[in-house]
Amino acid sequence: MASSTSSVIQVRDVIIIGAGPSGLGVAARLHEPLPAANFTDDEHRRFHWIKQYRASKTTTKNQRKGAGKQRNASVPSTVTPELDLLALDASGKSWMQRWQGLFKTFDISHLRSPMFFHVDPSERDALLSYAYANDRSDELRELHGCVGKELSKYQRKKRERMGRQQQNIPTIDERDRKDYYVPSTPLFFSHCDCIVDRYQLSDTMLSQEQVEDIRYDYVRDFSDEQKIFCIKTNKGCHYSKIAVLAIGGNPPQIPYPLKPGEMEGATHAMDIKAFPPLYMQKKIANKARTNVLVVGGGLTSAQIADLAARRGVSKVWLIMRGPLKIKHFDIGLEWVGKFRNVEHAQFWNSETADERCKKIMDARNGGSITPYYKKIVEKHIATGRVDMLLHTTIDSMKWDPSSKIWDVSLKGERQDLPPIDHIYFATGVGTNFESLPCLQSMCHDYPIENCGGFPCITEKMAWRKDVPLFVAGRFAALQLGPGAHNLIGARIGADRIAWSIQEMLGTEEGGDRANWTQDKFNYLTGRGSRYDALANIPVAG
């Protein structure tokens, strides 16, 4: 669709805030004109009968206009070039910019999420194709242990028989086992490119821009009828009639108050710009002694731990104030598998918001660290390079700027620890769309109920009803559940939310809908009773 433009400023049809995963799996899925399905064969026939209803309509407007020009043979049928997008991100210039200096920071070789996990709309196994496609299989880790949990038809059966059944065991096929490997990183972000390149997603579509304030009104160089979105960024202000919001979380916080001085000795594991900082650096480069402290419980902290020791950290403590959880994934299994619509059913018929926060906490039930991390940092708990603490939480911490070393007391099995150089904080982000800095105005314009952080959106995945700001990610949790975090949830929710937005669209354009009937209308959409459609036939006599 073009751009509604006005002498004075231009409005595009979407903008999205943020360039991760969940920005790029709704742009991705707005250029796709058929995904794969992600639930029913009822809404993959939507799909079907939704391009043949465009591409009938616009053969009609280009008849009447005169202008049946022929596309490129160079640009691919799948791409969408009436679309007005935009992305902000104030990572960088390019599409992942902050997940790919992430995973460079932390020595990343693969990812924890299995090979269905992507944000590619076209296949669920777009990634495993595209590893076998370009001959990158090598690059695949199996995830030992994973399905062995799981249990065969059969196996189950004869369990139940000898009375041997385990209770809550995921019902995922033996067949599925190609699924439970995990990517090489260079081999995720080579997909991620090819996915902008397949829908022209470049990087002229996307600037780097900080954004500090949205809000949704009448403005009167565009209309005094149709409110629009006023998107300001440090860089000036952007006008579009629907919004995407597709962050990560609030900004990253270190959970103990430190003073400004003492910032140089204490780092978040999102903040990190050079590893160990620049004076440790130094101090190992001459053969000294050091000591970095690790607190966080997650996968995260568990990288972090192994990267100090592999960079010649003499000795690394890692601390947690709970036990030691191990999984694969953030979630359960019951969560992840093919079989997941049943935890889904449960999560959406839930009656209340607070129920459906509650599952998601219970299902994602902290940090925990992978069986492959686990190895790695018992290897260096043997040789003496680590030492994990659990249970354990920071007493007093006093930092010495002229010698650059804290002197910190723990609560715990150990009170005490030696000089330590650094201490990193692999302690996540909040979850609190209320303190958004960029959503102040949202929430007092229009606000909407908070439950757990999470904003309360619609099952359409908007802001309100009457507010086209649709939320994709880790702020979608309540419509997406406890996966809404992962890739997994990037793609589900980049589909609802594309579902929403071309509704939208297509409603504004107006069009030939009146040629259809109503009944022949939902039944090729898959809306309502099928049988609906068969009252109006005659019967024969």
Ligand SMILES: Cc1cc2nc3c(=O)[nH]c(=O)nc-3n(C[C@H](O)[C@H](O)[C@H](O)COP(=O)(O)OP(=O)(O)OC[C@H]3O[C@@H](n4cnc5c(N)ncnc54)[C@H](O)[C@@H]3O)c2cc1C
The other form holds:
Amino acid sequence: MASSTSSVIQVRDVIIIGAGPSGLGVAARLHEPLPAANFTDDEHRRFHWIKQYRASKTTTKNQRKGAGKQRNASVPSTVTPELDLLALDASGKSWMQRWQGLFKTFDISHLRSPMFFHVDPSERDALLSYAYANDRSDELRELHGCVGKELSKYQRKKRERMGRQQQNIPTIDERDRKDYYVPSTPLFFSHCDCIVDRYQLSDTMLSQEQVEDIRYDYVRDFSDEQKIFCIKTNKGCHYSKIAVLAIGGNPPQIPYPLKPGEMEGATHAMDIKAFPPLYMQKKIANKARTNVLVVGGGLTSAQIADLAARRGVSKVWLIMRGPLKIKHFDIGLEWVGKFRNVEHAQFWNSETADERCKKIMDARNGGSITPYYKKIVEKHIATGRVDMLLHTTIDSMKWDPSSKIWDVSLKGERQDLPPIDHIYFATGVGTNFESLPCLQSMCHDYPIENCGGFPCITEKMAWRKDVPLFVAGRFAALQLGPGAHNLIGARIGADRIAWSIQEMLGTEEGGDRANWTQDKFNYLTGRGSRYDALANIPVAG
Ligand SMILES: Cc1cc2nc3c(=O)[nH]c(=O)nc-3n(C[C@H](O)[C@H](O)[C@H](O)COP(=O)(O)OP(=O)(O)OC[C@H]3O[C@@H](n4cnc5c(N)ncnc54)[C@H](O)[C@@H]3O)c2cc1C
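Could the form predicted together with this ligand be given as well, to go with the form predicted alone?
Whole complex next, starting from this chain.
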């Protein structure tokens, strides 16, 4: 599709807001003509058949008309060059820049998620294949205690009857062992670069701009009959027929009200610039005693505690309001292992958004740390560098700007603390789309229901049936399930969004779309009877 340009404005086909994993996933998927990452082998074979059938039909038709279109030889066969796409991201000029920054700040050596969590639309095992093809399998770290002999239903019931705990029983079959490794950070980012190169998603289609407002309306300079998006940023205005919202969650917020003068002494984990802050670095260099308080029970809090100890902080106090939860991933194995279809089926069968929301909350169940980081924290505890206090919250905190010291008292396992130099809040980011400044116009002009802070988007991932603003990432959780917050959700969401966009733009080859796109969508997403799609395909010749 070429962009539509009136004498005054340029209207893109698609604008993606956010160039993190979800944004990259959508851009890549829109350029992949043979997406296979979310299909079983059976579905994949069928998909190829459909494509081949349609390709041969188109070719014959074009030959008859003599209208065969020459493909640019320099463009790999996988690329759909006509789509006019622009990506906007506030935090960088290249894809995944914010993610790269966070991984560097926290000095994360390996991802938390298994090998099939990635945003490559070409195949499910793309990251694993990439590691082997590039001789980098030594950068994979096995997830111990995750894979094991699977228990039969009878064995499970028997264990339950005997009152044995279900927890920590591996639910991943030995055959899937290859999936349960985690990639090193450099390997994962090389794979992302490879996706960018393969689909020619060069940084030229990306602009560093903060989106401030999104409107969907008639624009006099374009058309009186077709509404388009007007996306206002800190640098200007962009227009598009379709928009994709891939902005992660709400901006980070410290869960205690801080006065302006106190900001210097506290940082939200997602806002860390220098670690530890400069005034502490000076103290550490002078061999003075330093104390840091870390608040939060998720993996980031453990990573910050470890980093502080490694960077020379004398003592780290790690507090969390609940118990310490140990999990390989931030969603339970039942959502990623062999039985995930059971969980997903129950999720999709939920009758109300409230039910779905509850399932998401139950599955994520707050912050947790990995067995790997548990060992690291335990080592620091053993050497006296870290103290971990469970079921504990801040009762009061008072900042002295002259000495740059907090006086903190706690509620929980312990009440008093020594003078604290800095407090880090690893308390995650919130989810409430209605409070996002850039969505105020959309919420006003095209209101939709809010369930637990998540927008109730359509099954086709759109804001509303009449508004082609597609939602990716965590804000799409009511459609994607608890994995929406992770890389797996980014890829599955990208696939569903691309189906909807291609349907709208008519970018799939061949005509006759109206008759069977819905059938194909139903077939490939496992809805209804798979034979309907066969019945509606016109017979060639
Ligand atoms: C340190 C860390 C490690 C993680 N590790 C894993 C892991 O190993 N595996 C896993 O599956 N998940 C992991 N996660 C979860 C992770 O958040 C998601 O996998 C992923 O970041 C979601 O991608 P996203 O693109 O939806 O959101 P984000 O990564 O948050 O990207 C959103 C992008 O939108 C941009 N943006 C936001 N608002 C605007 C605006 N108004 N205008 C313009 N641009 C805007 C931001 O700058 C950002 O680049 C990790 C998260 C963190 C913080």
